[in-house]
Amino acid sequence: MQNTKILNSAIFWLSQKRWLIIATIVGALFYLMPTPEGLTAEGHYILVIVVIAIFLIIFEPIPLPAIAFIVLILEVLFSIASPNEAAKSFFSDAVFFIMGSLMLAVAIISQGLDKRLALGIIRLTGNKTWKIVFGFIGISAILSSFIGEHTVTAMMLPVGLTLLRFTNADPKQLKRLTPLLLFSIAYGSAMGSIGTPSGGGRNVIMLDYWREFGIANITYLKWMSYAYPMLLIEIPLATAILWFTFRPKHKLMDTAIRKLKLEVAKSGKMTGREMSAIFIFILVFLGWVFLSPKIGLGVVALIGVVLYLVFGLIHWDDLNRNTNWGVILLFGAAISMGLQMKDTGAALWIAENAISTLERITPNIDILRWFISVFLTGILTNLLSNAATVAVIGPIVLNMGGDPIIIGFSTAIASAFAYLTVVASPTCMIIHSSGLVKSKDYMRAGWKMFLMSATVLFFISKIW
């Protein structure tokens, strides 16, 4: 009996950890292969770590912090970096930015501004459903430019659910309206994350790479001047795609709006705490615009966190409990891998081989660079996190030649094309957590969004 229990436990463990075992076997095979010509031993080993990390991030057989620790351990064991060098590569201003922005999200959401935000959007859009969808996409996109897509989606999801609940208590009666509203939040937030450096961690990663590689020092406003024209073009196009993909029966939302106004009226006027929370975030935004070139995005975000704590708008226990520390560690691991790929020459080796391989298809080197920087990034970002994708792809595309600013922007922007799968981005996972959208709905609308975004990016990169 005891032996049977042990055997069953072993079988259960193997079934749960099969992707950990597969990742280990694949990594071992890559490790035992002869070092390819033109690649250093350290470059070979960092590619082994990248392959293992990709398997673990996609299938997540172990918690995210454990994956980050594995990256750190292997970098030291393979003599790619000393313990202090590996630890240093894990922490940078980009990591502090992610940590600070996650904490800011907790502080903002704790104030419960969702119903007031919903009513504010309705006052701008009116009661027609297509206008509300346009408003959701536009507001989500603009907000996520400054406070991050995961923050905005977390704030806007209760807004969408409130309107759906006030429209009809039976979800079966809202089969088309539900995905329409929820995807307008998720896709709007994903699109908007390209707008500014503070819109997403991968933007900060690209800024760090430009700075580390001695290419350029792009300011906050300069980034906006490159990215915002594309975002403003995408908003109406995304509205049309989602509307014709999920054309709802409810063309007006009068009932929901009346109920929403009653709920807000019951809450009374905006409190001093809510006003203070908004004021502090405005200060953080101004700091990102005017102070980040000198003290960094991360330090500005942490100043905002300190202000929320000092004025008692959030307690440390709440921040500690609700901040996703695993994401912060994995983000640091992704940056570390990217820097090691650059330092060991692995990124340059991949870039040269990718170009020489694709030259057999077309001799136009500009098309090759664009294809690698956009489509390869767009596909990987639907499998990995967008930050991990840019951390890995960034050093490769910046070593391909051509204008590193245009290629870098194209790569960072393409990492926002996370429309195809549930795990593509935090925005997709957050709306899926509601239990009201199905996995097939992502592909139903996502491929159209992907092609639209890639097409707009192509023309913007050529004319702007």
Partner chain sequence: MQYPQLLNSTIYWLTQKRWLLFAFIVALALFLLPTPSGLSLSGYRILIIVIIALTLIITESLPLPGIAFIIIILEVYFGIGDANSIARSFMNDAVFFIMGSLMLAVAIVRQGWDKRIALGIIKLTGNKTHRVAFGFAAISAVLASFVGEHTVAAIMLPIALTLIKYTSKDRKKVRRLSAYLLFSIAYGSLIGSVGTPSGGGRNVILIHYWQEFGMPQISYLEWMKFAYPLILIQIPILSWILWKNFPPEKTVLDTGIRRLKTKVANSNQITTKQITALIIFFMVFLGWVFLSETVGLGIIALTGVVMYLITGCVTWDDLHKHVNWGVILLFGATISMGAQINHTGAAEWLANNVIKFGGELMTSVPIFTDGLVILLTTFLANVLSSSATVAVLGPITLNLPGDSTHIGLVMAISSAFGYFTAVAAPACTIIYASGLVKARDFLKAGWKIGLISIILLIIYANTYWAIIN
Contents of the next structure:
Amino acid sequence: MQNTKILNSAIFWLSQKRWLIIATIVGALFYLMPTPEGLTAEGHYILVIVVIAIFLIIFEPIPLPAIAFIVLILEVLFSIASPNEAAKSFFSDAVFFIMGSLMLAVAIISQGLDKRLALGIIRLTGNKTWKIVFGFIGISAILSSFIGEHTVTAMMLPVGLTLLRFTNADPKQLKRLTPLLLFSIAYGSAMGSIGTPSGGGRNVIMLDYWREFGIANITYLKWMSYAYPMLLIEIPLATAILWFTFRPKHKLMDTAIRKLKLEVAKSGKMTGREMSAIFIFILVFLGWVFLSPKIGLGVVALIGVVLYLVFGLIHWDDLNRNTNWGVILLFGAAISMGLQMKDTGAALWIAENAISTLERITPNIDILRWFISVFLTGILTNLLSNAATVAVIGPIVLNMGGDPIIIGFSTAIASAFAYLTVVASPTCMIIHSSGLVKSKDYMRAGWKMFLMSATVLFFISKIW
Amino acid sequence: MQYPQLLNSTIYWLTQKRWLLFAFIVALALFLLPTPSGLSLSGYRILIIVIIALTLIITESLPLPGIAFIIIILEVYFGIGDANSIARSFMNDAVFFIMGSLMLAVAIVRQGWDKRIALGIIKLTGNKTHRVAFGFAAISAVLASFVGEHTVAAIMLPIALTLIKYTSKDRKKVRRLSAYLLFSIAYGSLIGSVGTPSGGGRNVILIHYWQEFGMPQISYLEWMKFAYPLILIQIPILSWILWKNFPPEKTVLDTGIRRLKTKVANSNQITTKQITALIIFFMVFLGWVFLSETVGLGIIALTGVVMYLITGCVTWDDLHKHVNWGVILLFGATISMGAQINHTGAAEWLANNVIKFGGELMTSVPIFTDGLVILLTTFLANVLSSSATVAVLGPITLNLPGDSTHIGLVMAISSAFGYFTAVAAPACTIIYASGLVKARDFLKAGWKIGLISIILLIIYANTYWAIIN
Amino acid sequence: MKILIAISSKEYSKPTLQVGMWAAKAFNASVTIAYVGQKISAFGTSDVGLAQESIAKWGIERPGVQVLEWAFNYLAENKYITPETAKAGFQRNTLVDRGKNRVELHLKGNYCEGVDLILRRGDIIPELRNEVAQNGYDITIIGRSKKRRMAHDLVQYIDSSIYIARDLAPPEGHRLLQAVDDSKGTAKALVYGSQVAKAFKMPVDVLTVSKRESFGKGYMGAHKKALRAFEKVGIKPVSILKVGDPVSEVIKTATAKHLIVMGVSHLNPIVKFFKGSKPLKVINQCNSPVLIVK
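Moving from the form predicted on its own to the form predicted together with its partner chain:
Entire complex below, previous chain first.
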């Protein structure tokens, strides 16, 4: 009896961890394969690690930090790096930035600024539904370009849900309005996150790679001049796409808006806390614009966190609880993988091979490079997460030749095309967690968004 | 109305954060002063950072991770390194080890080993109070030497509390007994934590410095050879001092022991998870002994964590909730600071000044250096924490004349002498938090043990180590 | 006795909840009603957590809570909970987060000892398995899922008896079909079967299927023992003896108004995992509700 129970537990464990086992087997096979020509042994091993890591990240059979640790352990075991080197490649300004921005998100969200935000949007848009959708997308996009997509979605979602509830208490009556509003928040913030380096961790990772590989030192403002136009073009297009995909019954939302106004009016005047919270954020923003070339984006974000802590606007307990340490560790590991891929020459090898195989299909190398960087990134970002995608793909595309800045931008921007799946980005997960949108809704609107964004990106990168 | 309220809250804020302001004013003053001769500009600035950091850590006017961030920010601002190089100096195998060992602690405490250990102790010691206390101290020391003091204190505390509860319901009647047992645990695990490199984060930090500064290193087993005998000498002495200091109200604990036994006997059979957990821990230990030189102590600890997560012995939720991330960040920052102290030449400058101060004594009488290192370390360990002490002092003391292995070990061992305050070591904080011992009890028992430990260490270091070398 | 009722949504879970509460009332059991919400990728846990915190500030509840509220209303309407508890209404703020991914609300029961409403998040099988392992239930009641794999996993991994509910099944006019062979599982299934039949006063069919033409001693003995067991609780069972493949005979005998009770298979877990077991085949191929006793 005891025996069968243990056996049964073992079977249960195996069936839960089947992807771990598959990843291990695939990894072992890759490891045993002879090293391909033109690739060093270390390069071979780092690719084995990348394959294992991608498997594990997509299927999540074990917690994310465990994946991060596995990457590190394997790097040391395969003697790609000494323990200390591995530890060092694990941490960089980009990781500080990711940590800082996750903490800033917690600090900002807990200030209760969402009610002010709601009021602001209503004032701007009035009560026509299409204007509200446009307002949601526009505000989400512009805000998220500065403070990051996850922060904005978490602040906007309650606004959207409240509006829906005031329109009709029964969610079944709002089958089309619900996805319309929620997606305009999620896609709006996803689009916006490309606008400035501080919009997302992946932008900082890309900046880091440019600097690390000695390609260029892009400032905050320069990034904006490259990426912001794309964002502005996308906002009206996205509004149109979402509107025509979902076509809501309610063209006017006046009762809901009126009720929302009443609700928000209850919260009274701006308090000192809220003002200082906004003030600190503006300081951080100024720091990003003017100080970041000298001291790094991550350090500026950390200054913001310290200020919030010093002025007692957030408790460390809250930060500790709500900061996703696992994600920080994982991104650290992904960056470490990326750097090792570059150092061992594995990135170059993949880049060259990919180009030479695809050359047979089309002779136009420029289009080819662009195609690889955008579509590969676009697909991976929907399966992994966007920061992990850029961390792994970055070294490869930067090694493909061509103008590394254009290619890098294309990759960073394409990593925001996480429209297709629930797991693609934090924004998608947040609106999915409301239980009001289904996974197939993502595909319905997402593929149009994906194509639209890719086309816009193509023209922008050619013309701008 | 609005205005006075605002003013009042500003005043409140200022009084709350006075140490923060104080630290910055001092730092600003130092910043404006000319750089002392013989010290590079960046060396001077890193010392300013050290002063700020120490003030903030001791007064705790900011959450620990906030201090860590301030260290990083200032290092970058003062141009000691660019953001990336500072980030890199922030992470190394020692930090991995600290992270890994905090996580292992959660996993181990969660397995519910306390009941089995309780049974083991009782079986070994019988029911005489002094024997039970000795058992507590010895077991704590031996366990702590492998898994770290914070883990052991957390495992042992419930056993002692249960025993006390079963002995008498009235806490006042068993006050001395409580202190006796709890201090046996806290001091026992503190003493034990020097036994092997994995006994505490500071040992690993020291090893990291040896590596970083290109000094000779010692293996896991060699460390044990150097340090373990000291534990064996200290434990009986500790037990005796505590016995004299807190003469317990009851010299025989038969009712308590009997009830504890029935309570423990009720607990279920060993589960599969417990066995798995034990096997994993044993493997980690073997890894530390045999592999640590090639793959590093930290990576092995992390391997253990991964195994625990994969086998489901602990969930990430648990780890996320119970691991003190602030502490990890702070140690990362202090180690980064330590590396920069050495790198900028500030360590050498300080060491030279110490030598100048010590004069002839320093070179001619090696015991003098030992004594100085021990006193300084013990003092700092009692106001900071042991790991931060080694991280900050390490670069300086390792620059003193003499054998780096000798000085390093003396420092690592004396950093465990955090007997005097409740904040000195996690083990002390854990028993203090139980509410059964008072803050002044720490000083009452601590000074005797501290004194004897210091004398013992000086003799031990200059006889035994000389012999085995 | 402890019963775990797993519900998924308002539309599909009503029969499950109904059957579960009948059983709880009949056996005076304590009940836990569990809703397992969707799993959230580890990348988003804290972001989602934050978003939900700020949503709660606006007075909008999270998805699973609505289902629990529905269950609460059902309990109140059918007087399963005490009038005072029902009157107080469903109070979100009394949901207690017990950690380990479990949020719970305790209610005072009318007929049964108590009713707990709980909310868990993750994949359904691991969550139910954890719940059963942590709190030791005797029966897990769950609606039939469209996924074939689900029944397999339930039978394989959940360490309690399992009742797979179908459409609304009032006890009146229903018959109990006890499948009997000479295995150890049958003996325990018999205890449950006779209790259920007694509680709901159901007429009983006792079915034994032999693969060979003649019935062996073991089979006949078990069959007779089963008949006696039902007679002991005051029910006159109908004896059915058939020859053929056990699974297909059970399915042929069962009508839409049958509740099938059978013991768990004692095959080696590895064999069970790959080939499935008799109870599993019955669940997958038959439209009646099935109680599998472990």
